[in-house]
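Just the one chain here, laid out as structure tokens, in the form predicted alone.
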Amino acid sequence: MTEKTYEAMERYGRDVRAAFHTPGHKMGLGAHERLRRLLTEEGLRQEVNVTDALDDLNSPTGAIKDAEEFAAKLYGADRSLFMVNGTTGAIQTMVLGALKDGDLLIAPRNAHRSVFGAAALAGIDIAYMSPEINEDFQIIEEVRTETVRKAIEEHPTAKAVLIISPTYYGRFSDIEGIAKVVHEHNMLLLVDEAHGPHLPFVPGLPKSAISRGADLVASSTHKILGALTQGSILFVNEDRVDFKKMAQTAAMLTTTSPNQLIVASLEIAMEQMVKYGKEYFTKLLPLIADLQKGLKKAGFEILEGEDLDPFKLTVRISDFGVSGKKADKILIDKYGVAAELSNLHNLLFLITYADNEETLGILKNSLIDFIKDKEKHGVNMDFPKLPKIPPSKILPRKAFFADFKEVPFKESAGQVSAEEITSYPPGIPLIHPGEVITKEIIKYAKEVHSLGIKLVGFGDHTLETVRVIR
């Protein structure tokens, strides 16, 4: 039996006395004191580049190949590819590997910025679908089957459909229903499942989309499971997808110096879930139910529903006269509680296998104490609402590479954006290159920026100017 990835790394770290290869710290020999505090001595000895003694992520034949096959079996896929450049890399790989120059991709308007990046790289056009809008929480939610059906009827020449399930806020789409519609029209179904790596291990939740009809699924193993940040997996079903082309695309987009610690962490995360996953999550579910019950009793509005992942807790905080962004800062500074995401209206808390009665108790007590003291936080109930999706005027790739000029942002209404404006997290663009800037978007961007919401993608981070198509 081939040794595990981490076993090969342990052996290499133990056997090599003098390394004459990258990285420059030479297996920790020259590591700075601060770096030593970040990594253990053992970790530094194993933080080596690709050598003949270790498997190659971009052309695996040994331990990594076995680990990828192990992961594919766990999730119900034919094949899998380990990724060290996050789910951004996995999404770009599946888009570039499945489509070609001139093809059309149907995707939700709240798709991650990596989808547009892949389209710009490959010369792919995107037809956007409008997902459901939750007016109460002012968030974009899931794409429904009928929305996909309508989009396909409007764009019958599309080659693939991409959806997000679960969404950042934990809402699930009907994967089986959507897959049936997509495949009836000889298209591929691509799923951004960044926030669903735990699904195969939680009793009662939908399983991974790759086992329910999807052709390609990108999963962030580092988000709710125990892999290191940037550790993700791309799952592939071979009925409609050329796996060799997908692997070739992954190698083209991935560094030739992959971090072996991230690679090994993916395998370790899978083994941890096989051994303990069901136990971890089974214990957590009643604790989460008690947490939600306690918060609702205290007066909080919580995002709910049968089609919602319980490990995503969205709390509407604007009811108490304070923005989510300001509440986030207070919770960190006063209580030492850090949220996954804060926007104008809400706080999103990510609950993982690592949580327990103590951590959830800290969260509940801090939130309840926070609202008792809300008078000190200042009142601002006039929060802006999400603007309408702007019209598209130019293909994304053409707009990305077009000549541009800078104009005052406040005077840019009616012009075509040459840059992406994104609120991050979650990395969902407010406007894409090629879309028409509207007065509503200008007003919204200015207002959220003044309230502390981070907008990235501007050439001018002050929001005084914006790049538009010349």
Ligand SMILES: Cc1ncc(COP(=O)(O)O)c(C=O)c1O
Given for the second form:
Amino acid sequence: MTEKTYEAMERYGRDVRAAFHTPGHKMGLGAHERLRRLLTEEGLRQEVNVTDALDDLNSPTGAIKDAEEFAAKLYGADRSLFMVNGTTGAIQTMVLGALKDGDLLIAPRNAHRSVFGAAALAGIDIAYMSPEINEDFQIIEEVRTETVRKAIEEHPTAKAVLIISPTYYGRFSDIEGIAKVVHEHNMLLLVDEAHGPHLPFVPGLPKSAISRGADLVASSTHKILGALTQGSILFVNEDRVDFKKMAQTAAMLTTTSPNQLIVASLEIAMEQMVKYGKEYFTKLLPLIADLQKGLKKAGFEILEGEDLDPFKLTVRISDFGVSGKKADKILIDKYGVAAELSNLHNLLFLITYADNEETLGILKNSLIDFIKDKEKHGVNMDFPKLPKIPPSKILPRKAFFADFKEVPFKESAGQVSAEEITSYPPGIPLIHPGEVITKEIIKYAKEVHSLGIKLVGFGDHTLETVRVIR
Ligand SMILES: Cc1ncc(COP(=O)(O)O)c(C=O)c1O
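Given the form predicted alone above, what does the protein look like in the form predicted in complex with this ligand?
Next comes the full complex, and the chain you just saw is listed first.
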């Protein structure tokens, strides 16, 4: 018999000793007193959707409006919109609200799938630019200013540029530099800051992109700070963006029954940072430095750099003859330590305000114990080179709604794909729906598949067939 959903939750809550993944409150460890109260019987009495008494997320005039103004001020934005459908909702809102049918958006090839979703909804086209690839860790890094400049020169009619900063692995782009280039060409700068809601509160880190020149910024409060899962915020600067249009777009994409617990948790997360943020982060930064030092002394290679968020810890585990995936499972089963992400070579641990000396100690000791008897050796990072971005034949929207058929993958060159196919690592889509499958892509996919690399998006995991547009 399979488990019930709530039984699975109970099991996970029992088995994990230290979580280094989202949400930011870390399984309640950092939950604000008010958030705890909301999740009790008393809180359940307040879990209602009565817009007259509590204000209306889709057209706020009272408490929610005040809370949004409070958040905007903290991040240095003109306005903000609270979201109950995560950063997916925030990204869809910014793309649909800022661009219109037929417009072109420049975005990194590894943009979150919500960008493609927004393009399909809005009828816009996407011109992709390639972010940096870190060959030593086989991960995707940031988008550089020069890359943006080149993409703009190639696509001068684009309406907006979207970048991810900080990246999943914590690397920052040069926001000021990119904003300057983008605005010189009368385009908008949209920033996916899903992994940066803590930035305004951490001494020494770059501030939020919304205070550094971006026009729109999507922030995953729930991932890194103390909001409930799904609680995100969209920040808006009004110089080049029509806020009313943004608010209307948000309302169009949002349920008419927003969960008030999520809404309130966003305000609580903001209050928590104002009151305790500086104290938490000032205590944590030296502990993180110690953790990094200890891991390096034990022989681990960790991702480093001046332009890296210290709250993201990427550890290369394959040096010890184990894949990141395998290590992930052992760490949970044996030590109760849960990583945010694992891939062929690495484990990524998310540290948040909720962590402390004890949780970081558990992480360090577990990792060191795990490699105790393992010999370190150089890993072969000789990886097949990523194929060129294929030509786009059909707009995302058309591709999404088109009729498709299944054909043998090895004979599909020249056909237009109806599927997105992405290999992990490095996590860059080889093909998006609407793009032409090339011989190079077929060869690459077969090669990485035979190396045991996960290919997602393929309906047929054996790679025998692929869906193409009829
Ligand atoms: C870079 C990036 N953007 C957007 C999202 C979407 O965020 P959410 O899960 O809050 O919808 C994610 C989720 O992992 C992400 O990593």
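Everything numeric in this text was worked out from a predicted model, so none of it was measured. Residue numbers count along the first chain shown, from 1. For clarity, a rigid core is taken as the largest C-alpha set superposing within 1.5 Å between two forms.
The Cα position of Ala63 differs by less than 2 Å between these two forms after fitting on the rigid core. Relative to the superposed core, Glu440 undergoes a Cα shift of 2 Å or more between these two forms. Once the cores line up, the CA of Ala418 ends up less than 2 angstroms apart between these two forms. Here the two forms are laid over each other by their core, and the C-alpha of Ala8 is off by 33.4 Å between these two forms.
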